[in-house]
Each structure stands twice: as structure tokens, then as C-alpha cells.
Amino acid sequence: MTSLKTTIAGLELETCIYNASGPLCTTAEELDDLGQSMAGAILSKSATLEYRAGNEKPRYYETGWGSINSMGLPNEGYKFYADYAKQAAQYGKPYIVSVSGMGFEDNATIIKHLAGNENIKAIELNLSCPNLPGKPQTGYDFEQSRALLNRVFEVAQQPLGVKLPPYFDMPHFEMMAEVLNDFPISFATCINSIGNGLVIDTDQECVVIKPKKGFGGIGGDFIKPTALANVRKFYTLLKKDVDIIGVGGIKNGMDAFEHILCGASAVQIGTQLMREGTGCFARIAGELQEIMNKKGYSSINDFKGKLKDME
């Protein structure tokens, strides 16, 4: 029997597949759907102090190769995600909370919060948010990466993961690694999209959406390379007892299996959840397994992590 369970924080997880912050996880009912469907989890919209609105429509397109978007971090506020934590137990799924205040002690707030909830498994802190007009990304500057781990480690209770941008040179890999490896880190979630990309409508000669003229955070197909660069580098450099999350062009069994055999214990579904809805964690699942039964392999640790370079 091809199992595709995993252990991602200490939690366990009944398949391996599961949403990304940001598709179909902002309201009650999405989160309901997603605990319905066959994803492993339930992970929650990157959560702020207040509810956000966010940034201007059409903030989100899809092309053939993937997608575009600036959405700006709508969301319920995080009290919304706490609350809601009773009605996720009902599903028998981990329950994790996607964090991204707006500053340090927006975020120290909200997990000092977040802390006393049963029904809240892990927290994954948003490093990454490409789509904020006038804010950087805190995981391109590493010692505002280590100050504000510092500030939420004196606040945490559950476990604990980081969801990063994506990485382009081998001195910011070990950079970031150096500051993680300092900290007890449960999992490490790569990547965010790609920021600030740009797609033109030749037609109408024109951006595809509205906010910040035009530029936003690429996803889809087209990132799956440098998610997979992000996987296997993490993979190596992390301390052995933190889990990779793989995230970035996984639309099909496939997808999933590179990002596994790269050193993810589990995945993460963005563009696709959009495209296609909650049926697809199943049908990926699907052919995840056929993948696995062609080669003899009985469960995903049979070959996580086991990429061969060229002799």
C-alpha cells in the first residue's frame, strides 16, 4: 500500500499535500472546503492585526505559464484565524496559522496570542510578502530576519516554521541558513513567489493588473525551477530536524514528486488551487502514488531527499 503520510513540526499529516497561504484560504467557508477536500492541512491566510481589504482589482491574473498577482495581503485579522481554530478540529487535520504583521511587534502580538490555542498546530511566519507597496521583504535583509526571530521566539508556544522568498545566490542561502540554524525553526516553507515580475496584454498594450503599476509576485509553472534550487539548498543546509516545505509550480503528481526528491516532506498547492479548486490535492495525491508504485516506492521517505548529482 503506497502511503503518502508525513510528519511535518511533529504533526502528522495523512498525506503529504496540502494548500499555500494566499488561494481559497481567506474566509470560513474556504477554510471549510479546504478541510473537507483530501489536503493534508489547513493552512490559513497570511494573518495581520486587522482585517485588510487589500490592494486595488484586478490584482490577480493567469497566464499560460503561471500567474500574476498583487494582492496586498487580504485578510480577516488574526483573530478571525484564532477563532476559527475550534471549527478546523472538527476535520481531524493540523490547523496551522500563516502570519505576516505588519512590523515586529505586530507579530509578537499576534502569536503571543495565538500561543494559548489548543487548536492551533503551528504558525508559519510570513518572511516574504513581495506585494506590499512601500515594504520590503524582511527575508532579504538577514539581520532584521534575526531580530524579529528573536522577538517572536520569547512569545512562541507551537511549533514554529518560516515561509521564505526565493534565494538566486549560493552567499544568501548560507546567510539565511546561518540565521535559521540559530533558532529552534520547525519547518521552513520555500518559496514565496518570484516579486515583482511584470505581463503585458499586447492586445490592449497594457498591464494585466492594477497595483503598483502593474508589477507583482509571479507564480505557477514558470517558478518551479528556482523552488526547487530553494528546496534542495535548504534541504542541505538546514539543521536535519527542520522540515522543508516545497511550494512553486506543482500542478500535476509530478510536480510533487521532484519537490520530495529534492527534500520536501511536504507540499504546498498555490496556482493550481486557484485554477482548479480543492479537487486537485486529490488528484495530485493520485498521481503522486502512481509515480511512487512505478518505481517501488512505498512511502515518500523512500526517496525524499535522494536527488543524485551527475558522476
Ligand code: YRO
Second form
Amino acid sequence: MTSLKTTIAGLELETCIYNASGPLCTTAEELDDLGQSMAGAILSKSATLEYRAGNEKPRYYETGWGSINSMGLPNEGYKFYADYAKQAAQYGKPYIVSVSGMGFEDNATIIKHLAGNENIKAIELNLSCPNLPGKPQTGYDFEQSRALLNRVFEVAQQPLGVKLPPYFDMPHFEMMAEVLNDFPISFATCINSIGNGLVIDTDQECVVIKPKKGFGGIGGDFIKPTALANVRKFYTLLKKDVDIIGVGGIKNGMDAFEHILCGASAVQIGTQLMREGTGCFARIAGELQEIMNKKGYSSINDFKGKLKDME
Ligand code: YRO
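How about the form predicted in complex with the named molecule, since we already have the form predicted on its own?
Below: every chain and molecule of the assembly, starting with the one above.
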């Protein structure tokens, strides 16, 4: 029997495929829908201190090859995601809360509040969180990343992992890995959307989303090579006990297979979840199992990380 079982952050997942933080994981209805689906875990939208309505619509747009978004962190506020944990428990899969405070102390406050909650199995700290206005996002500032991790590990009790933005330069991978290897992180999720792309409607000669003069994070097909590179690099650079979670451009079983071959212990679905809804988990799982069957693999550990170099 082919199994898609995996372990991340010491948690057992029935299947290694679940949602990315962002799409369809903000409200109780959406989280319930994930709970009832074949997703291996339930991951929330990034939580801030207070409820946020987010940016003006349209703030999400899908093209044939992917998506652009400038949602502006719409979410119910951390207390909602903490309270929802009790309801999440009925689904028999790990419930993970994404945290993206607007500054260090917000993150510390939120993570401190989640600490006593036994139904929250892990925390995914979104390093794309804004820190100082006019400065790069936290994940692109290595010293700020270190300072934030110092602070949150003073209060964190659950396993804590980081959601990383994409890196493109070899020294940047090494600089971030050096920071992360100084902390007891449980996992690294690679990658967030590729920041500040621009999609254009040529008939209208106009941008396609309203916030930020049309600039937004890119997801979908085009980001898969960048995602695979980030999964592969952090798999080789981080301490061996850190699980890598792959996200970026996964819409079928073969895309998931590629991420796992690069070192991912689990994969998340973003743009394709928005497109297809929660049925995507069962479909992609079936496709991945079929590929594994044909290749003679019975578990993901048979090929995880085993990407070959050329002779
Ligand atoms: O706009 C968002 O809510 C958003 N979109 C993404 O593709 N990735 C993210 O991490 C977020 C939330 C964080 C931020 C981009 C608003 C700082």
C-alpha cells in the first residue's frame, strides 16, 4: 500500500498535502471545509492582534499561469484563531496557526497567548510580516529576523516554524540558514508569494488589482522553479531535524513529487486551492500515489530529498 503519511514538527499527518496559509483559511466556514477535506492539516490565515478587513477589492486575480494578490492581511484577529482550535480538534488532524504580527511585540503577544492551547499543534511564523515602515520585510533583513526569533522563542511553547519569502541569491540562502540554525525551529515553509509582481490587462491597458497600483505577490505555475530552488537549498543548509515544507506552483501530483524530491516533508497548496477548492487535496493525493506506484515507492521517505546531480 502506498502511503502519503508524513511527520512535520513531530506531528503525524495522514497525508503530506494541505493548504497554504492565505487562501480559504480565514473564516470558521473555510477552516471547517479544510477540516472535512482530505487535507493533512488545517493551517490558518496569518493572524494579527486585531481583526483586519484587508485591502480594497479587487485584491486577488488569477491568470492562466497563476495569481497575483495584495490582500493586505485580512483576518479575524488572533483570539479567533485561538478559540477556533477547540472546533478544529474534531477533525482529527493537526491545527496550525500562522502568525504575522505587525511588529515584534505583536508577534510575542500572540504567540504567548497561543502557548497554553493544546489544540494548536504548531505555529507558522510568517517572516513576510512588516516590521519597521520603509524597511524590508523581516525575512529580507537577516538581523531583524534574528532579533524576532530571539523574542518569539522566549515565549513559544508549541513547535514553531517559519514561512520564508523566496530568496534568489546564493549568499542570501546561506545568510538566512545561518540565522535559522541558531534557533530550535521545527520547520521552514518555502516559499511565500514572489513579491511585487505586476499583471496587466492589455485590452484595458490597466492593472488587474486595486491596491498598491496593481503590485502584488505572484503565485502559481511560474513560481515553481523558484520554490523548488528554495526547498532544495534550505533542505541542504538547515539542521537535519528541521522539516522543509514546500509551497509554490503545485497543481498536480507531479508538482508535489518534485517538491518532495527536493526535500519537502509536506507540501501546501495556494493558487490551485483558490482555483479548485478543497477537492484539490484528494485529487493531488491520488495523482501522487499513482506516480509513486509506478515508480515502486511505498512512502515519501523512499524519495524525499533524493534529487540527483548530473554526473
Ligand atoms: O496580502 C496578504 O495578506 C499576503 N499575501 C501573500 O501572498 N503573502 C503574505 O504573506 C500576505 C500577508 C503578509 C503581508 C504581505 C500583507 C505583509
